[in-house]
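Only one chain is given next, in structure tokens, and it is the form predicted alone.
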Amino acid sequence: MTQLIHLLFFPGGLFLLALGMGYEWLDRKLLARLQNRQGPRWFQPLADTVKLLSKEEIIPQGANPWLFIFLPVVALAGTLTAALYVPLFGLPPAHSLPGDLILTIYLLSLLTLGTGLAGANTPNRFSLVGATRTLTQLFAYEAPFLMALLGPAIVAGSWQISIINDFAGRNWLIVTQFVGFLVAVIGLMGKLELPPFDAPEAETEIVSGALTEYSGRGYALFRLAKNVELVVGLTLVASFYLGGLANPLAFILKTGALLLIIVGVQTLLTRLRLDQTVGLWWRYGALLVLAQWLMIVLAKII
């Protein structure tokens, strides 16, 4: 019974969805204030979700109805499952197993894959362009993001998130692996398609990109999945590079600081073209992490 409560309410399930909406609001509010705007009120993400869930879901002609309905479910299920393996809210992970870091990264990728397939499933030209951009950009940030998180795993001697978190609690790896930290933060922004990496859903060019045909419950589930992935991604980066997460206060302060950095980048930089994201980031992001890996290996040998 206790495990069911932990899974459905706290620290997973409903609590995680509420926390994701809270971080979405904080992201939008900070961005608005830095741009000299008022920004949304605290309940706006919840109001948007309730409104979308109450709307009728219209399946476009020519789309596979099963894929159209179940892809948002798979995307949300993947992100919620990934949260089971991270020290959410500074608490021990609900589940832990050797190599769960790789499992978590792939579960987080389900949102991107689901978004791309959702766009390719509809005949809408904006959805198709958005799907192409989403899947193309996937190759630009997924490998550098994974490689950046493997740096702490190498020095900790394990690919298990809980062990890496305990090791990082005794070592602020941002000091010794600053390049990996930068690559991880930028890679997370790319995974979430946040500015300046928002070419796949550029509203001024292709409406809502791959999700143009989604207007009701499916769109709400994709939004919730993105919010949950934001929380899980911030938790991973904070636990690996910012001295670990041992309690709720450390979780709030460290993930909040990371969110402030992400908002600052969104404010300062304009949207990159897709060729800039793929060409520059894939090339130099991966090379920088590989160079850091070489330094780590040499340091361990010496």
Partner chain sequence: MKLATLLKDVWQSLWRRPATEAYPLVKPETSARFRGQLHYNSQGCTGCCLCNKDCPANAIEMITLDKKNKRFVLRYDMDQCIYCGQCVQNCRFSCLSMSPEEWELAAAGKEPFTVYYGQEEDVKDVLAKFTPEDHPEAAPR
The other form holds:
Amino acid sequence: MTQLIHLLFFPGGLFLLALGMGYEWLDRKLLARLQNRQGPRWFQPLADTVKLLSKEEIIPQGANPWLFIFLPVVALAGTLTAALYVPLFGLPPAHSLPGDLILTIYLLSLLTLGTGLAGANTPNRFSLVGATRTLTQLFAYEAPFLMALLGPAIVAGSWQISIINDFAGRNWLIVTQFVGFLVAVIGLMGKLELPPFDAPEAETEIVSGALTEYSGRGYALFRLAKNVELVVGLTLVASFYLGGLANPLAFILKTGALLLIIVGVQTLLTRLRLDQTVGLWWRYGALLVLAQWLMIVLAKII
Amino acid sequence: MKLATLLKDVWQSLWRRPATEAYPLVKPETSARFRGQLHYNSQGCTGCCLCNKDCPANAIEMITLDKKNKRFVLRYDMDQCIYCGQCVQNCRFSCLSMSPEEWELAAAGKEPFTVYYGQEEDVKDVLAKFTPEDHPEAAPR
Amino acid sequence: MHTNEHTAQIEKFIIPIGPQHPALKEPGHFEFTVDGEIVTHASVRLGYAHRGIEKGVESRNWTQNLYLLERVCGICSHVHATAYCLGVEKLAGVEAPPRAQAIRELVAELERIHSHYLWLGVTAHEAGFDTLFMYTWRDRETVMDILEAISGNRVHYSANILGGVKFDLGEKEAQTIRQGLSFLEERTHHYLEVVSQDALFLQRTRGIGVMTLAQAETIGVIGPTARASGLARDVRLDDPYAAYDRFPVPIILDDRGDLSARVVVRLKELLASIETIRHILDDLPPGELTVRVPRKIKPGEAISRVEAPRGELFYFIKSNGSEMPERIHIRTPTLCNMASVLTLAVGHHLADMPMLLAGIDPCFSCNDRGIVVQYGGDDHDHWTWERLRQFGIDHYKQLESGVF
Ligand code: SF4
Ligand code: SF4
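The structure above corresponds to the form predicted alone; please give the structure of the form predicted together with the partner chain next.
Entire complex below, previous chain first.
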């Protein structure tokens, strides 16, 4: 019974979706205010979702209908499952097993994979270009992002999120592993395709990228998945680098601060071309994290 | 080469009210020269019809009831008017003017857009005289 | 032969941009053949926003046309009216008084400011730098407010009438303008710094779409696009009209020829415009605002050229001595610059296309003067008015009967 409640209402399921929409609103509102605009009202993400859900879903000719319907579900399911393993809302994770860090990271990648496949599934040219870009970008940021999250794991001596969280509660890793923190934040933005890493869905070039053909339910699910991923990603980075998440207050403050940083980066930077994004990752991101890794390992041995 | 050159503006914006105008709640002030709804004063009008000759949108019509007794009625179709001000420029007797305040002119139907200016009894006469059948162009829409 | 080429085209991967596309604020159709992300061929089809203005002009009188022509473009409305007025005044053999000419120049320069600010925002948006977009458009409101304060409208100022201008500038208006300008000057300096120093913005503009001086001359580009390639072409200096001989503007040149140069040239032009407006305000010639222009214009032909924010605007006006013009032809600057986009596109990334297109500051609806009808009828080149009319009637009849 409690399992079911965990899964459907708190902290998974409904609560998570609501939290995701809340963070989406915060993101949009802050972005707007930093740009000196008004921004949406608090219920806008909910209204968007309700409207999208009530709209007709159009399956384009030439697309595999099963895949077309199934992919958004997989994406959302993946991110929702990932949420079970992280200290959401400052509470201990609902599930915990050794090595769940790797599991979580791969569950989070399901959204990107789903988006890429969804783009490749439709015959639309914008979708195809978007899918190529999405997947290219996936290969670019995935490894550095993983390495950035493994840094804390190594010093904590465990690959279990709850243990790393406890360890991080005693040591603010942002101080000792600043490079890792930077790469993790930027990797998260790349994962979520937020500006300036939004080349895969750059509206002025390829309309809406891989999701161009999606409307109605499928699109709503993708959006929800993205929101949940935002929350999960913020939780992960905040718990690893910002001194752990021990209670709800710490959760709200720390993820909020992280979101503010992310929004700031969004406002200040110009969109990177895909080749520039990839170059940035492999030339700086990956190498820097690697260097830091070596140092951590060396420090551990000595 | 710098990163984040707009940092200062962004920081300031965080503490500023949005630049967006709160329009339906607060009506913004327009300049004194703003060209809003057209107004006509039949005093001094000679019925020369210069105003409607050059109107690019055929938005006004001068209806002459009695030239000798200076009984003129101006029919004005707000929905056709492009607010160019040419009629005001053309009138040598300053009978026409454009209001800087009246610019919230949207309406759900067509009727409020047709306005008859002139002496009260003249307008009444016009409306009575021109039945829609024989003068469709002058009929109230 | 033709079919072979056609099949070869189909096998390539073509990205269509337009007629409806988020990057285009107006309809135009571009086809970019890509190899991966690199563009190998580009073509354009225009004419989606053809509104028949040149024909409409022939059934309105000389004054009414002023307002129709002002609506050719929603951004550079004043230059259209000015070009038309100057042409008609030439035909009628009159000249507007110096004060009117100075006010015409002043409004034209204010309009340039508003147009370039708008363009900067659009370019920033195409580059994915939305914050700059929002800020420039916020600051652009200042110049829109100035224009409203002096003319009574934000977009279609209707400053011109045949033989002069409608409104005068007093001390109060001059004060409003000066105040707004000093704010805008400060902001322009700031934005100039941003676009020439921001590392990421430069990554998207520097070295992109480089057009050499020789290329610029061959393609025949005009306006700021030409000046960014070092081609000194500016009607305001080459053939001064209105009051430009009395209040000249400095020419802004850049020899780099890339997108970044185009941004910098336009921003420096803003500063030049602000200076010029200040000169005009300091030294506004006294006198009348209008001269009388007869209702019927003497028969003859005239051309008039003015420098629109996007480049040279050309008017051909023909009168047959009646109350209405016989023929007016307009050539807007976008048409001349369009070829440069297609030439420069090849070899660039697909992601650069919106920027490259924005670089010439295109205005589709003002450049759509004619359309080529490729179906119906055997003679494609000659369509009489009657035939076009008949074609339209048949077309809509067919539509109604549901044949299509
Ligand atoms: S403002 Fe222009 S359009 Fe309106 S009635 Fe006067 S002349 Fe006609
Ligand atoms: S131009 Fe003036 S005087 Fe002549 S009819 Fe019109 S309002 Fe009357």
